[in-house]
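Take a look at this single chain, the form predicted alone, given in structure tokens.
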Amino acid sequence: MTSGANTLVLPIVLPLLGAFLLPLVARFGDGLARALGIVLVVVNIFLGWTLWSAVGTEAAVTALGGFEAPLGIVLYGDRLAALFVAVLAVGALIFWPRAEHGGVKAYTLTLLLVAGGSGLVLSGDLFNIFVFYEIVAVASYGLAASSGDKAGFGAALRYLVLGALGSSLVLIGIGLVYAAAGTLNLADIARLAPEKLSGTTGLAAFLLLVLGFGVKAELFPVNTWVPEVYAAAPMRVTAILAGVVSKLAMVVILRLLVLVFHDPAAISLLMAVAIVTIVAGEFAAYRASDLNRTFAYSSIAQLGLVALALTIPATAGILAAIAVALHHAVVKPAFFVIAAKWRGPLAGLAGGARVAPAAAGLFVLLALSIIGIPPLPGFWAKLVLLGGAFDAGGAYAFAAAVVLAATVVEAAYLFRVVARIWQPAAGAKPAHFAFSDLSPALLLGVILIVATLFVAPIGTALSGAAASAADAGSYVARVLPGRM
């Protein structure tokens, strides 16, 4: 039953322990606390890579404390979990908080975020998913308010209220699942779901869980916190929340779809939520009057694409969801780096290409990729999504048409910004970028280019991760051997 226990436990325990020790270490100097936090995040990247290398077709499973499933606490590590453990740690490293935005408190909250997020994707039962979801939520609220100004506190309060609503919905949904199935272990629920959760109770539980986790996943209608928080929070916090944290909730929804909720009504429900999220996000981004809100609403639409991909049958949908999510995790934080300097009305961006040619060039690269211009990674991600949708037929053909129409709207507002940047400045010029300001976005731009060059092997690796994540039978067999 126990396989690779340290590889599964350490990504949770080490940053969690570091979060408690950091205030003590800070007594010897804030620099030492910062260095310790960064080291722990680097270790988590290594642990994620180690787990990815160790698991192939057979996932790593451990029962904590020696209590076997379904009674014990189970951690399940396949390539999907390993990927997002590493992605979360990479995001935290690139956007590690600066001293002026919370100092040791922000470092501590970032480590809590890394620990909670790792636990979220590794947990094998609903109760612990809820526990780690709350850890991620608390850390997110604190980081959202770390700017220290009135706008930041107000946005964080709104985020907290919606987050508390989301947590309540998740808890009620978990309660319905437990009342119907009598267990919280995901593998055990997967065995019982066809009999216990195929009716109205199962659909109600799924709706509550989707809306609850949808607060973090930026899904309609529980995403109204997004533009305010992303505008008020420090840029590095916005980048982590938009780039990584939103994907963790999607991983949980993916697990629920694969293992528990196979009802076509549940799939149709998520598809409807996804389509409304895409349409609302893209049109709100088109109407936005500043870059930060443009990217915030665009982020909502991109998360709608991920949710839509999850509804596509079999491995194709999961592969599309992973591809779109990873692309968004690279592109969107880089956009927010640019928006942090180029604040204010879009009209004020005229002359940006002359003042900051590197930022302008990077913006064009990111825009082309997120629209889906070949051969950039965004093209391949959308191609997998559209291909899977058209192959599935029926309502998915309509969903694919929505995606294509949304892409046209997306291109319209992004090219509008590009045109504005290259216009001669009529008045005050946009802000200049110091290298330290733009360096995180430039690093993400390099990652985007490297991904373009190696898109074939990356696609093969992601296909393997998607196939493993889609195999519910293997999940149950690994966690509950002999009980299939």
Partner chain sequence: MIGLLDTLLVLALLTTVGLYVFGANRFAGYIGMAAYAAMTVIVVLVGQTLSGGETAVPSAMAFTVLGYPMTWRIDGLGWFFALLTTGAGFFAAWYMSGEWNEAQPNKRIQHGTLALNVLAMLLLVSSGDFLSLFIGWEIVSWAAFAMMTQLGGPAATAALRYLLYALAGAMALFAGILIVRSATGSFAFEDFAAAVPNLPTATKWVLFVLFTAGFGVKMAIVPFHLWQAPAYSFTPGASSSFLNAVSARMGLFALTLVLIKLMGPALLAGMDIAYTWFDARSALLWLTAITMIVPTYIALMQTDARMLLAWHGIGQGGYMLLGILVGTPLGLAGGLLHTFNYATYQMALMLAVFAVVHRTKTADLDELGGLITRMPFTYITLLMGIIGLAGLPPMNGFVSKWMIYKSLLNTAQPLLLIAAFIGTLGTILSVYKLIHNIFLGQLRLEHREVKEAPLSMLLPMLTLAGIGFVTGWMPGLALSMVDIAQSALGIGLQPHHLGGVDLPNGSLNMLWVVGVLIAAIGVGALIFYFLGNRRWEVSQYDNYAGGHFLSADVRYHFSHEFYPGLARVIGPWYRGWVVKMERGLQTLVAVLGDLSGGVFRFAHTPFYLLVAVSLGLLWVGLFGKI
Contents of the next structure:
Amino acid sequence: MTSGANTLVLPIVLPLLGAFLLPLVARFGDGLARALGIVLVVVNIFLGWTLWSAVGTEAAVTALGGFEAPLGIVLYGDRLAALFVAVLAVGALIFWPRAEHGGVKAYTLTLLLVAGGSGLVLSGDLFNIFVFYEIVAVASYGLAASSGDKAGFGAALRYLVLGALGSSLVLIGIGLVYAAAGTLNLADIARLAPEKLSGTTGLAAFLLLVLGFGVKAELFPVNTWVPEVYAAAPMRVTAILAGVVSKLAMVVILRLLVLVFHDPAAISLLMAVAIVTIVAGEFAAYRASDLNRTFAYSSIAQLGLVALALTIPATAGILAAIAVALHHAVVKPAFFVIAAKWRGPLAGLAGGARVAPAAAGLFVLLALSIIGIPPLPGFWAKLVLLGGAFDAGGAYAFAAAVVLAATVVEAAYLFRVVARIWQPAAGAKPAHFAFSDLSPALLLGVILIVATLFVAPIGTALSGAAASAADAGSYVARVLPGRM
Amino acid sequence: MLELFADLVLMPLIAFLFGLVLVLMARRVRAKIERRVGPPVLQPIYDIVKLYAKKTQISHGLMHDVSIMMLLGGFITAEIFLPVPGLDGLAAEGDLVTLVYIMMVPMLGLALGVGSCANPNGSIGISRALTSMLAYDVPFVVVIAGALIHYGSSNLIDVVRIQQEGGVSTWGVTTMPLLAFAGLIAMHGMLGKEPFELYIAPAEIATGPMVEMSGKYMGALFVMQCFQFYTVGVLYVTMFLGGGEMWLTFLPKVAAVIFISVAITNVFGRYKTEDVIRWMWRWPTAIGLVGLAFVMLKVN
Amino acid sequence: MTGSEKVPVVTDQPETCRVADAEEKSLLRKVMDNFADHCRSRSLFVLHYCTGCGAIELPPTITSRFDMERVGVSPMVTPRQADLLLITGYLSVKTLKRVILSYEQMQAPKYVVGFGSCTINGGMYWNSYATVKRLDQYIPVDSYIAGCMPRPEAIQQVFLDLMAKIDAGKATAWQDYYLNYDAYLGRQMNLFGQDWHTPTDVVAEAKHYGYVGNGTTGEHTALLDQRATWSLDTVPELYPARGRNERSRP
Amino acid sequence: MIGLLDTLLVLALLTTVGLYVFGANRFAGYIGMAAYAAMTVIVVLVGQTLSGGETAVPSAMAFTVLGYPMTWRIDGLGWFFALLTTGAGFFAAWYMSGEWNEAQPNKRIQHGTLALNVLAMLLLVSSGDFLSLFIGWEIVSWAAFAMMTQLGGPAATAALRYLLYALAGAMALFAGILIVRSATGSFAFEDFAAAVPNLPTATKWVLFVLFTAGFGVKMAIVPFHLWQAPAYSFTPGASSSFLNAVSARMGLFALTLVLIKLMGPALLAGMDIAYTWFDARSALLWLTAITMIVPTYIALMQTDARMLLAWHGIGQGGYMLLGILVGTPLGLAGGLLHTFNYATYQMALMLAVFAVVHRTKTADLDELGGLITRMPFTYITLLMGIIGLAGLPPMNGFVSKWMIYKSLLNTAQPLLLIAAFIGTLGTILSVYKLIHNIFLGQLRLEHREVKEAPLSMLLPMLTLAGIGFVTGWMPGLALSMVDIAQSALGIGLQPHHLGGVDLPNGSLNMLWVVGVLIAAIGVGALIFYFLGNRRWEVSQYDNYAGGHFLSADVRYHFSHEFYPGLARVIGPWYRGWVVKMERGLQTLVAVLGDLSGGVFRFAHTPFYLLVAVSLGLLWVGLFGKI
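Output the form predicted in complex with its partner chain next; the form predicted alone has already been displayed.
Full complex below, order starting with the chain above.
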């Protein structure tokens, strides 16, 4: 175990430990538990940052328990993983639960989520991925139900059923992979994939894995829980789920694609799913009746974009996926902050700009960015995505056309809301925002603007991360140094 | 310089004087067709002098007056840009397209003046006049486009020269008979004679644009009629009948063109606005387009 | 809509009276006037006011049977364009209002010919309560044609007579309307009531063109002015300001 | 290195910020005037550099993001449009400097959005590659949206519609520039211009369609024309005039840049459409012909003065594009000159109409009339404006239209010429209705106390009309500016002199035409004043009505359905098929939305999962074999 190993293990272990300790600590005071949770999350951010600066182009690898890969439990930390560890922790920090949403239970679950999520992106073998996926899933079921009302429980139950089914699909998929390849270590599978997994079995395994992880990744048609849960769960939970957790599943799919499934059939399968997801998400959002559902559907579409980006060959696709995912992770939580106060039918939003000019202004900024208006970050994300698609040509060009058309629909529903906000109030005025209500969103807005100003260095950094994530050969070489 | 100045004075003057003759001819021809004697030779002058000599001259505001100035000014300008035998005026400084647009200036002036009279009959008259302009200008632009492409120049001096150098066989009427025919119909519409006089309609809208015109305002309209007959006739002769080589043959040609128009006008009643539009957009336009097709075949 | 506008007070003595005598004119002026009169006589635009029964005689007069265009007479449509107002037959009180309106809208020099007996003395309607007995009480008349109805030949004859009169510069009945407007207005008011008025500001027009005589203004025109002021004050919707006021108000 | 262009952009940026901060100030209009005047001066300086032989004035601003360099520089073409932009901004600010400003509840927004639009347009016209072009394009679109939506209500609805059109266009453009990058490896204009002749025909067609559609939306080429008139009309006065005068012309700028400068008319003419006589250029030419005619005749049917003018703006755009696409030096000069001329008279017209709206509170052509006695100077502006719009001498609109006609004649395209003429005829009818229904006819009682527009609004109007007249009299002044733009296009210059152009087969010398026209009208005035007795002005109620006594309580006026006969003939031709298409598209989106939403609403979750897995496995079984 090197010093780099700490940065790989600690992001998982510390929050996990914290999650178990927290109920005990809470006996000495709720505030103490809260503080401890926050400290742990901050530590995770720091760890992510350390990992990022430590790994450079060479990823950090560690095998737990002293067993070498492929037998041992391998953790693999490249810049991509470091990024998402940090992003997950930042998300959890910004949207740390409040006492009224379950108190210490919520803190625990959130820490569990952080631990599971970090594990998900750091794990180097499929079984651990499944385990961490389950941890994330359980934590999110609990959080989804934490609003404590009828709608919340109903939504959480649906989420639970679907999630459980999805997990079993994942398990079947893993089983198929194991049956074919005889190993669960990703690097090892990657090594064996060309001969063992290139046939029908491999494809079936991929299908099941995509559908299984797709539940979290909000892929069509296994994403029916999304609007319900996002409408019913507390805003802070929604923000984390939509903003970050869904991306973690995408990271897993990314790893699978890069390392295991290069099959054109697999790619086209994912592309078809992605296109349908985009279309279904944007069009459903066009007819959504309130802000929460609008953003939920929009979130589905954005994840469809990420999935589409993943199908684009070479680094460009990975870069686009990371860019779109990160951008969405900034924008969508902020949207949900606004939606938390402005509930109910869209027509009731008239006059919003008078009541809450800051929220209205922020809404416009976020909407512009998510549509992809230069020079905001959303534009650059879309530029990379569509540029890669047009470079790839063929079906990708068609997909790009779908994305472009969907963008118009996106603008239609977002700016319909903007127009309504700026209209004079007809009846009851929309809710006012206290500063504390809006502050997370304002913070994210500031991040967005800063990112706009520093888009060039961010782009360079992400390109590096994408390049190393796309390098399957180096993954195998790092994990299995002798076996190439 | 002096020659140009002479042109500037002579061209409108000749236009006015010969216009008087054309007006007289029109009235006499009409009388003959109706088996009447018709007005005496000086009748056009009597009318104009009397109108200018009215003791009271009511006006409906400054625009009413300015419209009269635009009316005369526009036609005077048009005459200067319309070459006649021996007098080219400024025809080289503005071509047929310019001339067509200059001829719209007096119409616009009249329309504004009539509008400022605050009489709905006048406004209706202008509405109908503009509508009929839209009707007859469609075949007219077809004719213009065809003729100009045929001659390869929009300079009227060139148009006249080409026809005179080649003799009768190069006259527009022999090289482009269909366009010449369509042009004749469009010219007839331009003169506002039956069956296209919908904007005068005395019994219906009380002479339309002229409803509030009295004294010298009306007199200016009479003068305008002289110019109009002359301009339309000369334009047609220039485009299709070889233009003017000498006054002795030129003026009879102009008179002949106007004669055709006034001779057929009496046998018609008045078309409704819709019928004018439909008729103009159907027959002369179709004939003109066929003529245009022949021209294009020849050019290519 | 304040009421502060004052219509100029009409004084008894008009400032100018510029109807020039024939002797004052220069030779050029005389020649020009003679020429103009000649042209006027040879170009008569006729407005026929055909509410009565005489209209039937006009078509033969104008069309091929007699062809009045030979002598420059042609029909016109609006009073603005016309020189000659033909009153063909009887006038009821109601139609007389329209006749006066039309007459005032004609441009001077203007001439009026009364057709048939009815315009002279009421004719067969001499004892009707609703018809006007003598036309020249209300507007100046240049010529009458007696008969019921007159033949086209008679109409031609009156045209020729009128032309000769105009050519000689003696058809000046129209000036009488300006010079003695108050009297005409008085008789009109007698018939139509005190609030009678036409849109034409005859007094102002007379002043503008210098046809102001001792009879131009008087008690009746003063009434007119009073009423104009009053109307502005109270119900401007119904009584527009008269004459130039309409346009010169800020 | 801070160059002229940087100074210009920084000044525009400072103006935007400054006017947003001080926009509510009484003197905001003057601040704007000073700023735009300064910008105009800088643009003129840039023009001097350009006419001194430089091909472009670069900016020090340059970024490289994700490996794509972005540069800004202004060449002759961009300069021409920059001049129009700053000039229009100046006159709009002037208009907003006095009484208008006092009357506005949202001064800050009006001044701020105007400055923002100027900034965005300057950024667009000085873009140096496709990426910066796209960025500028988007900023222009959104700045215009910010301007249009400010009054809320119908304005917001119209602006939203605009937004969707603009965004759809932008997406087409986005696809276009990405395809360019895929095909040539960079976003640079030069690389594209060098590579485009060798691209496969299919790619050329895709690019042509995408760019034409993308830029054409902004120009409101048929069938993308529906948004423009309402969006421009419901914007407050000076802003609306600005939008009308120059905003839509950004599309023309970009089309000229891509289609003429980079691709070239010859290349377009070589792209034949199979089984027809058309090629890319002539197909687009016919589209412009439709754009000249259809919106003009829609304008004819409007009853709102602002809408009428805005619809004409669309039709006028067709003339400009027509001239430019003809591709000869004469046609190009005509098209570009028409852009300048249009900016002058359309702005004057809109300002005049808004002056009327300012005074009477209505733009409904059926509720006005007779205002000539109350607002004579506004009338003069409108009169000069409509003469320009209709393209009659002596105003400048005639010159540019003449050049366009002449270029069509010289290239023997009679049908397009006829189409252009028909558009002009419709314009004449329509503008007469405009001026008649506002200023002529009977004055309404409620407008009896209406005053002339204040000097702060009159002066810009009259100045613009004056510019229109002077450049009509001496078109050489404007043509020398057009020269700078044309020199950037590589097609060649159109020789001209102060009075117009000399051609072997029919010249135009406006010095003579206008001179003679004015002199002749002077002769007309002499005749009018010295022959016959003095005039006597009478009341509007002293009027022929068949013996009827007119009074103010009964309207004696003709304005509603001004061309009934024409309407009966061409009325049935207004099928509104574009409107129906638009509605159909909306319905389609709504239906798709309901379908998609239905999947989520009636969630038989396990069932979906089962279906997805089964179908997926079926697919795997059928097609998954390698």
